Each structure stands twice: as structure tokens, then as C-alpha cells.
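Have a look below at one chain only, the form predicted alone, in C-alpha cells format.
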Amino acid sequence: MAIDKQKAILFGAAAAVRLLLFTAFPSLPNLLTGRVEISTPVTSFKRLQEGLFLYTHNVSPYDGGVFHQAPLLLPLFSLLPNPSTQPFATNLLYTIVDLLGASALMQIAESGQSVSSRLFTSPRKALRWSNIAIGASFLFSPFTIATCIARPTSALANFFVLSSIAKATQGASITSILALAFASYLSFHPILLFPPLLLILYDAYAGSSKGPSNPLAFSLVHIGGLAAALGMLLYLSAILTGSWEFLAATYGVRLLLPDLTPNVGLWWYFFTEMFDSFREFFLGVFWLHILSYVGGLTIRLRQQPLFVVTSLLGIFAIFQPYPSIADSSLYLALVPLYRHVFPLMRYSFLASSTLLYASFLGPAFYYLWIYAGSGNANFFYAITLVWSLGLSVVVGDSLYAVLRDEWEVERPEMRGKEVRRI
């Protein structure tokens, strides 16, 4: 009962903060919507409004090449009042999405998968934060609040990712696969989370009274379920738009990067400066680079599939084509689940300092480039490199800490001793 009361207070305070910001600063959502750190060409709320305008006037939302988001978002947002005149309904929707995402995150923490999976139990499992603390770190993160106020569609994708992970830890295959299908439908890259999520589901089934099933049959059934769910969503989208042109306008944009609007990622500047004759080659290289992490991490960290999901989300926040602070907030929300390995991390101060440094200087450098005219694109790209460096340090250092934790289980006599690579 006490925890339920604490949860109610936490959610009430988080909702109050968001609604207060929406109400007290009515121009703030439009200001943040225009920030490249939060909104990208494939998640921007302004672009969603343009697509919605075309949709409500019986024109293809993809005419003009501005709208690059999933078609099924259009009927959802068409049910809401016009946010420019009556924003409360839209603001409330995004607030509820954040609260539901926090609830899913707290379910993940409650499952204990981060400290004790079917195949591995950390010797430091007693060192962990409460579900309330982990939910609060997500709800009151400045990145999460800024994302909610700016209202990008990435907030919806983050909710479905967290829901998929939460249901996987509970062994709820159908809802986990459906949530992953919705997340992949909205943002494309979450489909790469399927292998570690499948391992979480398999471990949940193998550890239950139902007993382990045939791994191959289990995999094929879930692959078929994910394909069927995605196929249904795409088919409904084709019915809604009257054609299949949305595939090129949504997922084609993410794959081929035709829109080089600046963002906090690494792709835009690289492909701006590249000769067209090399473009296809490096697109393949960049995508293969992201794909290469999935198999390697899944195989090496088979005993801790939840950490594989966490690490992949960090990698996506760095290396996907159109990242934003919404992706970083999702990754940083899952990192506190591994409180037990924090003492093993070596560069916590460096990582936190780098992220704070980039967070404050990023908007300043963008202002110098775009508005003051006293800088150029190198100013902003340099600070995005620093931001990516900070996230990379967190991903790499947490990976080292988890591997060291596993190694100390295998070699308990080495616990607390310094290890050097020879």
C-alpha cells in the first residue's frame, strides 16, 4: 500500500510538472518543437501537423516530401482538437504516455532481471535502487520532460519499447511482440531489439512451470507473430493512404537519409560533405555498423539479455540516422537498473561531465551557427561529437562493468583486485 501511495505521489507530481509547464509557458512547446536536439525530420510534431492538415483535406500527407511519419498516427491525432487553439488534449496525451512509460520501466525494475536472470545472478544483487527511484529518474529527467513538452512522436515509440521490455520480463509473449511491432512501425530501428527480447521471453518460459520449449519452434512462432503484426500495421496503412507510397516516404527516408537536417547524430554532416558517388557505399557501411552490434552483444551476453537491450538502445541513441535526446533519455532511464555494477565503472565522472558539457554548449553552438552567424556547421557538429563521445563512454563503461561482474562470479578470488590487459 505504501508503494502504491508513493507511486501515486510520484505520478501526480510528474503530471503536475508537465501540465504546469504547458500552461504557464504556452509558447514553450512551439519553441522546443523547433529544436533540432529534440525534433528530427522523422519525429517532428510540426511535420506531423502538416501531414495532418493534408490528410484532413483529402490530400496525400506525403505530397511535398515534408511528412515522414507512420500513417496510422494521422487518424489518432485527427481525433484530438487543434493543438494550436486547444492544446490541452494533446498535452494530456503526451503526459499520460510518459506516465505509462514510467510504469512499464518500474515493472522492468520490479522483475529483477537486471540483477538476476535465469542463467546469471550477480553477487551484488542486493545493491539496487527501488522502483520508485528508477521511475523518478525517468519522469524528472530534463531530457524526458523536454521531449514531452516538444511532443515528438519518438515519445510514443519509447513507450512501446518500454512496454515490450516489461511484458517480455513477465513472459507475456503476445503483448510484448505487439508492443515491439508498434515501436518498429513508428521508428523502424526497434525491430533490432527482437533477438534479445526473444531471449528474455524464452528464459521466462523456461523458468516457469511450463518448462522449456523447443528453442527453434519458439523462435519461429515469435518471428511469425512479429511479422504478422507488422504486416497488419502496414496493410492498414496502405488502406488508409490508398497506396504503398508511404513505405518510401517513411522507412525509405530512414534508410537512405535524403533529408540532411542537422541533429545530434553523426550522419547528417558526414553525408553533407560526401561525394554522391560514395553515398550508397557509406549508407551500407553505416547500417552494417549498427547491425553488427546486435548479433555480437546477443551472443556474448546471452546470460543477461536485458543488458543487451539496454546497450543496444544506447548504441541506437548514438549511431542511428536521426537520433534525438528522446533516444538518449530512454537509454539513460534503463542504466539505473544496473546500480549494482556502478562501483565497477571507471569513467562515471568523465561520462557525466561530458554529457553535461554537451547539453549546455549544444544549444549555444547551434545559436552561433544559425542565428548569430558567427560560427559554421563545424561548431554544432563538434559538440554533437562530444555528446556522442559521452554516450559512448557510458555504453562502453557499463559493458566493462557487467563483464567484470560476470568474470568475478567465475573467478571469485579476483573480486576487488585490479585487472590489466596484457
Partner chain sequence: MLSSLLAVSLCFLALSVRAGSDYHERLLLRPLPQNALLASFNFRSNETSSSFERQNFRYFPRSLGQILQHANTKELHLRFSLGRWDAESWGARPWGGAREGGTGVELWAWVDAESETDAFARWLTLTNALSGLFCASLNFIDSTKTIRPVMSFEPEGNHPNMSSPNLHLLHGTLPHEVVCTENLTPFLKLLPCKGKAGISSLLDGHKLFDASWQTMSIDVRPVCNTDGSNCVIEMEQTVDMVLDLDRSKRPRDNPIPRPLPIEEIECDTSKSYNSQDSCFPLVKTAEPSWSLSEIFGRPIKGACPITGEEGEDGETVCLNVPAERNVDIKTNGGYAEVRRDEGLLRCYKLPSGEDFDITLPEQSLPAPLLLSKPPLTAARSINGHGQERGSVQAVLNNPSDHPVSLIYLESLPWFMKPYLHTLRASIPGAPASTNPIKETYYRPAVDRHRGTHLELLLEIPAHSSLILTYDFEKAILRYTEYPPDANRGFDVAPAVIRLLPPDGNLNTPLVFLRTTSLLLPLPTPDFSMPYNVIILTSTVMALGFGNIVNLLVRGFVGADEIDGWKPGGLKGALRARFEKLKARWFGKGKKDE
Contents of the next structure:
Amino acid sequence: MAIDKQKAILFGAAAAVRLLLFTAFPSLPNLLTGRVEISTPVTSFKRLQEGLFLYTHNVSPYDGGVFHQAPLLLPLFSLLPNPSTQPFATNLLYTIVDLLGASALMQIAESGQSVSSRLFTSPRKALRWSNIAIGASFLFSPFTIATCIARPTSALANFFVLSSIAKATQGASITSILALAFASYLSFHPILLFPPLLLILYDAYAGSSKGPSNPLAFSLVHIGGLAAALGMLLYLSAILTGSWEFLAATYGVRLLLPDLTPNVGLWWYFFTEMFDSFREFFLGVFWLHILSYVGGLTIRLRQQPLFVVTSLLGIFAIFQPYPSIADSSLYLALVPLYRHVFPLMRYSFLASSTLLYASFLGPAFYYLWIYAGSGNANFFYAITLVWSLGLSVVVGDSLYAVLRDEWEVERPEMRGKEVRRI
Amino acid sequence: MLSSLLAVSLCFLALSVRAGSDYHERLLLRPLPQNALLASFNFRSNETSSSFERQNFRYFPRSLGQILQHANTKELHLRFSLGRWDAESWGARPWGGAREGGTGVELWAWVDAESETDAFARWLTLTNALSGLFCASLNFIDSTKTIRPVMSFEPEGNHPNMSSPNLHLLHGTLPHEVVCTENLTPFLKLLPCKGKAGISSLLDGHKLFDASWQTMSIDVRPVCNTDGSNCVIEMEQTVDMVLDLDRSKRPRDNPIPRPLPIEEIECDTSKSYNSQDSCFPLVKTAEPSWSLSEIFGRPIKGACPITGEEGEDGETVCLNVPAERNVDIKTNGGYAEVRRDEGLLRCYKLPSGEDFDITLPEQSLPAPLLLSKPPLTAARSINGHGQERGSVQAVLNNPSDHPVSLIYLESLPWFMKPYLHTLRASIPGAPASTNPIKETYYRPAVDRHRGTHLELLLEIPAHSSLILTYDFEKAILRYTEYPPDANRGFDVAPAVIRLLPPDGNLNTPLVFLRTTSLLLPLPTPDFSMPYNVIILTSTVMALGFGNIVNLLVRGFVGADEIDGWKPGGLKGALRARFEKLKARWFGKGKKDE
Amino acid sequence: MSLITSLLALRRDARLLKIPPYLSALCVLVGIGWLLVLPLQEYSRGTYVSENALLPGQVHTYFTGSEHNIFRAYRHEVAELVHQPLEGRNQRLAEILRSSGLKVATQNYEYSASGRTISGQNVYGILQGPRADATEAIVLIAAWRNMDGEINHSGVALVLTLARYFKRWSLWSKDIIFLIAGDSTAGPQAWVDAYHDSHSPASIEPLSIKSGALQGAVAIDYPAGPWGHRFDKLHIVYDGINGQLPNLDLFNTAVSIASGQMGIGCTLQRMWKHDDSYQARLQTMLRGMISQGLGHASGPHSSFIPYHVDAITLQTVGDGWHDEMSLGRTVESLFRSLNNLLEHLHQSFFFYLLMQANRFVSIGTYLPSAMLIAVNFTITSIALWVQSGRAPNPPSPVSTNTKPSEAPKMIAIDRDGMVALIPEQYLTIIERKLFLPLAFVGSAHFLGLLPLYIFNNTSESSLTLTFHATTFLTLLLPQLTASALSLSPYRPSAQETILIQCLSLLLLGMFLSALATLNFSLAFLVGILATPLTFVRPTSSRPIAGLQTLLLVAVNPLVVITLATSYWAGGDVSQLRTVLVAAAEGWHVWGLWTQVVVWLVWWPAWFAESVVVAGSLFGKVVEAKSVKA
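Since we've got the form predicted alone here, give me the form predicted in complex with the partner chain too.
So here's everything in the complex, that chain up top.
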């Protein structure tokens, strides 16, 4: 049981770090909550507080421009004591959410899906990091810690995504679908993860003793399950808020981007500077652009659905309307699962130093724009471009590595040789 | 204290005089400390509601009447204001603040309509028509600048169907609107004497808008007897201004305040260093001299002929100075002087058709005029810096020795997003348990559709001040939504404060108070960049997309399996090139042979 | 894409690793050269006012005549107040301001830094502009004592006179705040902090009356005594805290009014004699860079700039024929210009280096020099990264001309029937052991927090001693650490040593390039002083290692500070104490970043590199040889 001991130590350390930060620097949470890189209009903890306040004072929080988060969060957080006076409960909640996410991640690692799925086994499968290392890389990544301290609701969504993947790898379809439903309910875009997750589930069933049912029926059943779960959640929210207006205030905002608060993504400045007549058109284009990845990746990487999920999360972290480093932290947590293809990646140093540079220059330029007033919006915008470019390099490069890895199974003699793509 | 009574009684005059003639005008002049003079004009004209319905206007301006009828407006209050009232040295506000508005333009009206949407449609009609009438950009009062106050305002008139839900109160402000002469001219046009005679002949744009503080108001309301019979539509126009005597006494042709010749400055000769080259100026204690023609540039051109003759209605010009102050009247016509309030108030009946001028010589008085204390003072400011977020702090000070309960109304633009859960009201020195916020009415803003509307019912103990703070966040707008001078920031409308009568009796006059407006700097995008941004962002997306698609659709093949591309890095590439060239050369050579 | 792949192919090439050192050296040289050509007329530009609303010097000024008598009287009043206690003094000043019809209030403040308490009282009056609606305000400051500690007689008197004079005008569309600060640094800081409500209520009193958003601030420094003194030039001080600069338009307006309208010569950065020569321009620029790099408060205006309030100080210097009235008229004209502003100053430059009063270089032109310096670190770190990834004798997988003599060992891979032979070396992937280097570099940076805390919290008396002690320790620490590591079970392998250097250089380059956008000069200075870190390498020969150690000792941050101080102070070492006190005060009062940069960016990098070098003093020779590229 050395693993469990290590796990206990790891989780203890992670929890200790978080709670220490919470308690040692009481002003830190509010400081980070205010950072645009971490909390977006649709996840900000301060806005959640506002919504909670209105909710507890019988004002509809959705009849206003401030609160854009899922209704079921309101009763959940209204149970907790007021964070401004006794924050411990909230801090504990977020810490636990992180730990659960980490354990889910470690389950994914345990399942070995990343190196050998049902249809594919990497020749480099020997080269892996231990679950502990992977869990640690998630729990101690500064992005994750900052996210946890800033308490945006995307932390919850991340947890649900991770657990959904974990359950899928274990073939527990009901819990997996349920977790996915929660994730999509909270932050909408995870619903695009459904196809690859379905494949993971299918493979899990096919691999297991009881043979796979007919694929069509299988997928229909799960689609139905997802629809039912989502419908249930939405219906509950409607009952809770007494009307359906929350749909426009939550998902409508994510779709139409009325709030142009800066973030690390590409959308806000684009639609600040966009001509009014073209705004709708480009909204459509941007959303289609995100959608287009799902099909392509799922088909091309049929053999490794888990990697499709990973890449999609990376793409969301770049191209969704309100991205934050919380999304990046989720993606960067899954990348270490593919340790075995790292040697095949070509720009790892370049990409990582780009990300490093961006994450230091970003706050500096934001300060110059907003506080010092000596820089203008283009400073921060440029850094968001660099950041997105860096992330997309990571995504593309890992994709290259995995494809190369697949290819070398067919052509073992091609190892370490120069390749061309035709 | 007496003069406070006086101000109140004047209010009474304004509000309660029902009978008497249909047109009435009055000018009150009151010297204030620091060479200031309060000139408060008041014009009132009545029209019986029956003839108003029949569009049979006598003194009531037809232009306005038709607008009101067209927009089904039952009661109208319009304010143009400029500058600040310095309560510290000038005391209580004229009319208890009920006849003034926040900086810029303020408009509120009771509109008769079946539904809220109808009411709003009619409100838009009203604002557009009024903007045409007063040369003000009232038409910019759209849904984001309109609120529906619930506690702050009550109709001044008596409406037979007050209880009916069809009467909608709408309120809009334009804090950035600069009030100037182009608003005064139409204002004068509404008067029966059109500024040709009567006290309105004093109103001159140059002087009016050189005042330290000035406000113009128009109020239209129905006034009935207690039994609801013989109603009249009463229209009241007021112009209140505080003139700086030194400034307004300067001749029009030489307005520059050049340094006085040293002879004209009286020096403090008691100073040791006093000599012909250094002079410590003494502060004047004597009341300065002034006259109407000096400060307004012209005397009153006789009485407006249609004013009532008898009784108080006739006494058009009133002067509020201590009894021992010398006043001499310059006129060739016959006038009458009446003294009221132990001689503190001298009212004059104007001669008809003859110029009328009041002159006060310089005079040092034993005791200055007692000014009434302001019931409440308010200051509001934005704390914090940076263009991301901030917090608003309002300090309400109650100097009186009895607790005051008041209603605090904020109307914020949508791009200033307050966090109500950060709203704190604290009274230094009071036990922490007491919560001064008795009631809250809050309607949050909706982006680009509706502004924030916050109304608080507060209670402040005697001799204590209340500090109200809340955080807010600044939105970044689309680049087309910024005004031309985007880096100045946006004006936030003043907060309206209404003092509730201490013992709830309604016949006490309304007391209002308005804070100064705020300047809200927003983060600005680069306005010259739309194309660059579109191009750059698209490029980045294309890079990501292209790279991934490229990987997805193309397969691998070993580098050494392609002929023409020699592996081996630079060397290989170069060798390939070289061999190609060699081949070509020798090829040529062969041909020649 | 194919281009990139062929470049990737090149990446494996052994020769490539020889280039980076020269490349970084080139970067450094070009960076320095770049800076040196800036003062040439061809590379600097003439200043110009880009905000059209300012209209500098377009108005006639009337501050003359009897105002002069009143000014003299006020100057005598001020002179009489010198020996009075603080309270009485400020009461009198408030009286005078109130008598000219202003709203007056006072503010007490008290800071404590390095064992001393800095306390005082500000008195200020607000002139409510007749055309203003309390949304905007401009500030006129006169500190009671100027930066050199002299009583600011004429400055205060001038402010009082101007307050009385401005009150008569009806054209002010902004409120004007007249601030008489208790001193030149802490007073304005306390006032502007409280104005934006970002003060600590415990030590600083909140302001009882406020006005609108501050649009600009002008400070007057004119310490001529009660009998006056005619000055020669105006010295315009513009550096803000942490090297932030005011909008160039404000500076240009002041210059064009003073020199154009009033005929007063303007000078900057203490260049009393500026013959328009290359040396003079270079000297001005370098002085500007040093004072920007130190980031300390250079006058009462400095505290305003971090709040995005553009501010300058007008300081009178020399003996000439300009009198107080011409200074007063300059201020009047300047305020008329500021009064015209429709928007907050945003048009012109915020990043610039001034060569003389009317020539400047903008960021686009000078930034590359600092960036090149920062890039040289990054290049080296990339090179080290690549180097660390190569096995002791690098297998060149791309080389087609593998000699047949040494036939590579083959492995048979049996996959569904077919057998493939694969050279073994392709299967060996060189692992980078990142944990120890990461931990080491991280802890080195955390270690910097210790001296940062110590120097900001020790009392004045023991500061110098602490400093020398720390210098001694830091000089010794790398050797100790290296020997400890070499003895400890975790003794870094050759690759790990390279990686330590790589990471610390990467961080250094990153911090410096980020810093270059915030405070160009500081980034440049630190960059220059840290360049040796690029070129030291773990070596086999001890003499070389010794030389490298000596070099590193020479560029140790604390040694550099000591030397620089004694140089500026002309060998007077006691000045060190004042520097340290000023630094601590800056930390507690102004929120100075410079120490943070020194202790958390510069020092850790130095420490890591020194450990690497010292490691080769203690470490085994074989390893060192093996990593030599």
C-alpha cells in the first residue's frame, strides 16, 4: 500500500498548501478573484456572491447584467456561511474539489487508457509517469493553485469533466454521463466532449467480458441518458428560479458575448473592435470553428479517444468565449498522461517558454493598460495572442507526436527518422 | 433662523397660493457671505383645466401645453442646473432644494398610460418633443437613462385618479449636458412677458451663466380644491442663481480680472514688513455695494402688466437684507415698499413702464444676515484608481439635533456595475448593531438595455454622519459605443436625496438634496485598430486550425523515401541543390557538343 | 512547415551549439551600441505637443503688478512661520488660504520606516471652479521643505498668492487644489493615497474634503528666502516612483511655455550646463536612466504618477534675472493650458528618454537595446537546454554516413510476423532530470525573500552592518552550497548542473524582458550587470573556475551596490547608509519595487550561477569535461 501512503502524503501536502495560502494571506483570494486571467464574467466568484445576495433577498439574479452562472450553484453556496465573514467552509470546499479532481485524474492515469486503449497500444508504453507524479503535476501546478484560491466556478466544472473522463475509462457509464451533464450544465462547452467520451465508454464495454451491444443502440441510449440528465438539471433550475429566463442569462451570454471584460482568450478584443453589422456573423463563425474540431479529431483518432478529449480540452482553453487559466490548468493536467510521446514533441521547450513568458508579461501589460495608463489595450491583447499561440503549439505538437506514435506502430523501422507529411 | 422661516414661507407662497390672479412673478434677492448674491426668480401661471383641455391657452404656453396633452403627461418637472451650492457658507437651499436638479438636465413626469410599455413610449415622445422645445439633448434619455423611482418622488399636484395604476412616474437624467444660453431663450419664450418687462427682463444669458451656481426649473401640475373641484393646471418656472458680485460687476467690455492698482488694495499696515513694495491684503468685512443694473447689466423694465395688482401678488421684487442696511431705489415711476418679517424682507411693487433699479451702498453691518443651517450635507466620490474597478463613497452628514430619515436614490449607467453585496452603511461612533438602512429597492442593470436603479431608506441619528460605500466594476464597451472624447470618461448622474418630514405630516414642504456628479473613466480600446485586430486574431486562429487540420488530413512518410529530398539537415539540402546545378551544367555541355 | 522541420533537422547538428555564446555576446554588444547611438541627432526626435487642446502659451498672463506686493508680503508671512510649531504654522497657512475664499482642510500622516517615524501634516485648499462640476481637478503643490531639506519659502508664498489670484478668474472648468505638503516625499504620498482612498487608516488621516478626478499636478520648488533670489533656469523634474514617467505632453507644455512664452531656459536631470553636444546628450540620457532605474521619488510630483496623474516639479536653479513673477506667470499659463483639456492626457508618449529639454527618444526606438540584453540570456538558456538533451557522445540519427565499421547494435522487433531490425541507439532517449534543477532554482528565488524582509525591517542604526554581513555571507554562500551539494547524496550530475544554469538564465531573461516594459532603465542596468552570468560555464580547469568565481564576485549585487554608492558619493562609504534608509523608506512609503527586482530577480540568478561555477571548483573533473560542448 505504498501508493496509498504516497497518495495520502500528496493530498495532505496539496490541501495544506491551499489552506495555508488561504489563511496566511487573507487578502490573496480577493486579489486573485479580481484578476481577469483567472475569473471571467461567467465564472467569477465575486459575481457569484452578488447573485447569491440577490437570490437570498428575493431579487431574481438573472434580471440583471452581473450574474451569468448556473442556478443550482445558488442553493449550494447559500448553504455555506458567508465567505466574507467566515470563509473557511468555502475554502475547504474548493480544496476538496481540487483533491477529488486530482484523484479522478489519477484514476485516468491508472486505467492506462493514454498508452494502450482497446484498439491501440503505444510501443513506448513503458515510458510513463506514476499516478502520483501526474496527480502532483496537477495539484501543484501554479495555475491550479491560483484557480483554487480565486474560487471561480470553473473549478467545479473542471472537477466534473475529470470525473466524467475517469468514470468513462472505468466503463461506469451512468456516473460518467451524469458528471458530463453537470459539467455541461455548469459551463456549457464540455457537452462537446460527448462523442469521444462515448467512444471511451464503448471501448470499455467492448473490452469487458460482456460483449458490446450494437453501437447504434449503445450511443442512442447514452444520448438519451445525457439529454435526460441535462433536462432534469435545467428543469430543476427552472423550478428554482421560477422562470426560464436564466437560460438567456447563462448560456445566452456564453453564446453571444455581451460582456466584453478582458480575458486570456481571443474573443473579447475581437468583438470590441468588430463592426456592429458583422458581429453576429463572426459569432457564428467562431462557434462553428470550435465545433469543427470535434468531428475531425474523433474520427482521425478513433483509436485513442482519451487523447481526443485531451486535445479538445486544450482547444477549449484557447478558443472558447470566456477562457481562463482554469481551463488551461485542466488541459495541462491531462497532457502528462502522454509522457510517452514527449520525446516525439518538437517544440516543447519553445512552447513552454512561450507560455512562461506570456504568463509573466500578461499581468505586467495589463497593469500598464489599466492602472499605469501608460500602455493601451493592444499591450494586453498582444499577450493574449501569444498565450493562445503557445497553447495551440502545445496542442498541435502533442497531436503530431501521437499521430507519429501511431504511425510508427505500422512502420517500426521509421523510428527516430526524419518524416514528411503528404 | 428668521430667514429660514422666510424661505419656507416663500415655498408656501409658491405651493399654496391658489386664488388670486392667473399670473404671478416674484424675485427674491439675498446677499450671501463671500460677496455672493442669491437671486431667485419665480414665475407662476394658472390655466383652468377645462380650458386647458379645450386647448384654449391664455398664460399657459401653447407649445408646452400641446406637448403635454400629446404625451398624456399629467405632471412634469424639468430641471437645468449648473455648478454647486456651497451649503457650508450659503446655508440652506432656496425652495428647500425642491426646485433644483442635479448637474446637467433632469426630467421626471407622471405619464398616464395603460401599460408600462405605453408609458415608456409616451415618455419617449415627451423627451423628444421637449428636446426640440428647449434645444437640449433630452432625446438622449433612452431606456438606459430612465428609471421608475418608487419612494423618492411624490406628485406635487392633486390628481383625482392618483390611486389608479395608470399613472406612471418616469425619471431621466443627462449629467453631461451643459446648460447654456440656448436653453434660456426658449425658457423665457414660455413667459407671458417674454423677458421684455417685469423681473424676467433681468435674465441675460451672459450674467446667468457666469453665476457660481444656477438652476432653471419648470413644473406643471394640476391643482384642485380639497373637494377636487375647479382644478387649474399650474405652471411654475423658477430661475435660482448665486452670483459672485465681484465677477458680475465687471463691465462687459473688460471682463479680465487684472490685478488692481496697488493703491486700491488696502494693506495691513500693522505688519512689520509693510512697505510700498510688500502689502498684506486685508479681508473686507463690509458688505459690498451693488445694484441691479450693475450685476444684471440692466435695470428692471417696469412691471409685467398682467401680474396681479393687489396684495402679495403685486409685490414682485423682495430684498432679504438686515433691517439696518441702506437701500435706495432708482425709478421715475411710482412704487410701493412693504416690510415683512421684522424688516428682514423688503418687497417692492414695481412701477409700470418705468425702469426700476435697486442700489445698495457699501456698508459695514453690526451683525450679518442669519442664514438657516442646511438640514443635511452630502458628498459623494469615487475611491480607488485604475480603470478596472472602484468603489463609490457617499458621506451624509446630519448637523441637526434630531435624527433624520431620508431616501437616497442612485441611477447608474449600465456600464458601471455595482455589487450590492458590498453595500455598507456605517455611522462612526454608533453601535455596530444599528443598521441605518431601513429599506432597499434595487433594480440591477441589464447590459445595453437598462441602468441600475437603487433606492435606500436611511436613518441618520442627530449630529452624526453616515458613510455609504459599495464596490463596482467597469465594463469595457464596443468601440462604437464610446463618445468622441472617450478618455475623459463618462459622467454618472448625481444622487438624489429626499428628506422625509420628521413627523410624517405631509403639508411640510419637500426638502431635496443632490450630490455632485461623478466622472467614471472606462478602459478604452485602441480606436484605430479594428482591421489590425481582426486580421491578427484571425491569423492566430488560422495558425492553430491550419496546423491541426494539416495533421489530421495528411499522413506520414519517411523522409528518405521521398526522392529529391536528401536527409542530413543543412548539408543534405545543400548537396541536393549542388547536384541539381551540376546536372544542369553538364546537361548544357552535352547539348553543345 | 517543411522549413521548420528542416530547421528541426538542423537542431540536431553539433556545430549549432558552438554559435550561441557568440550570439549572446553579439546581442549584448549590439544592445549597448544601440543605446550609445541614441543621442545622435539622427536617432532622437524633437519634442512636440500632440494634444491639441493644450495650446501652450497661447494665452496672455496677467499675474503682475500688485500681485507682486502681495507675494512679497506672503513670503514674509512664510518666513515668520518657519520657527513656529507645525500646528500653528498650518493654521496660519489655512487662514491665508481661507481668506481667499477656498475650502481648506488639513491631513496628518505618520509613516515608520527602518526604525524612524516620518510624520507631518498637509494643508490644502480647494478652489471650486466656476465652470466646474466637481468632476475634474488639477493640483498645485508646494512642499514645505524641498528634496534638499531647505524651506520652500518662495514656493509656498507663490502658491498662496496664486490661490488668491486664480480665485478671481471665472474661466476655470476644473477645480484647482492648492496643496502645501509637510515634506517633499511622504507628505504628497500620504495625500494622494488618501485622495484615492488607498491609504492605511491607522497611520494616515483620510481627507475631509475632496474634488473630482485629478487630471494633472505641478509642484513648485523655489526655496529663495524672504528677500528673494532671481533664478537663471527652470529645472524640470519628471521621474515618478518606479521609473514611471508623466505624459510627455505635460513636460512639453511646461518647456514650451517657460522657454517660448516666458523666455526661461529649461534644463533637466541636473545638467546645469548643456551644450548641445553628443556627450551632453548622452550624459543627460544616462542620468535619466539611472534615476529612472533607481525608481525613487525625485520630487513632490513623483507620488502622483503611479495613480496615473501626470505631474512635474518646476525647480528654480542658478543666478539669473528671472524673478518669482515670471515663475508665477509660467504656472498661470500652464494651468490655463491644463484647464483647456477635454480628456485625460493620453495622446503623447509615456515611455521616453529625454536628451535635452526638446529632444527625446520614444520606446519603439530604445526598447530593442534592453530586449537584446534580455534575449542574450534566453539564447544561452535555449542552447544549454539543447546541450543538456544530448548524450555524452551525441548519436547523430540523421547522419547518413555512419561508418560501416562500427555496425550499430541491432534489436529485432517482432511484430505480427514480420521482423524489423532497429539500431538500439534510437531507442535510447536522453532523459532530462528536471526535478533537482527546478527545486534548486525555485528555492534560490525564495531565498531572496529573506534579505528583502531583513533590509526593509532593520533599524537605521544597524542597517550598514547588516548590509556588510549579508555581502560577506552571499559571497561565501555559493561555495558552501556547492560543497554541501557535492557531499550530499543529491550531488547534481553534469546534466543537472547545465539545467540549473539553463533554468536560472531562462527566468532571468524572462523577468528582464517583462521588466523592460515597466521600467526600461532598471531592466537595462540589471541586464548589463548580469551579462557575465551568460558566459560562465562549469569547467574542468580550476584556474578558469577561480577566474570565473572572481568575476562573479565582482558582479555580486551587493558588491555592485557598495561600489556604485562609494563612486557617486566620491569614496564616502557612509552614504551607503542613506541609500539603504532611502530604500527602506521607499518600500514602506512609496511602494518601491527596486529592492524586489534586486533580491528576487538579480540576486537569485547570480546565486545559481555562482553555485554552478563553484560546483566545478569542488566537483569531479571528469563530469565537467564530459559536458563541455
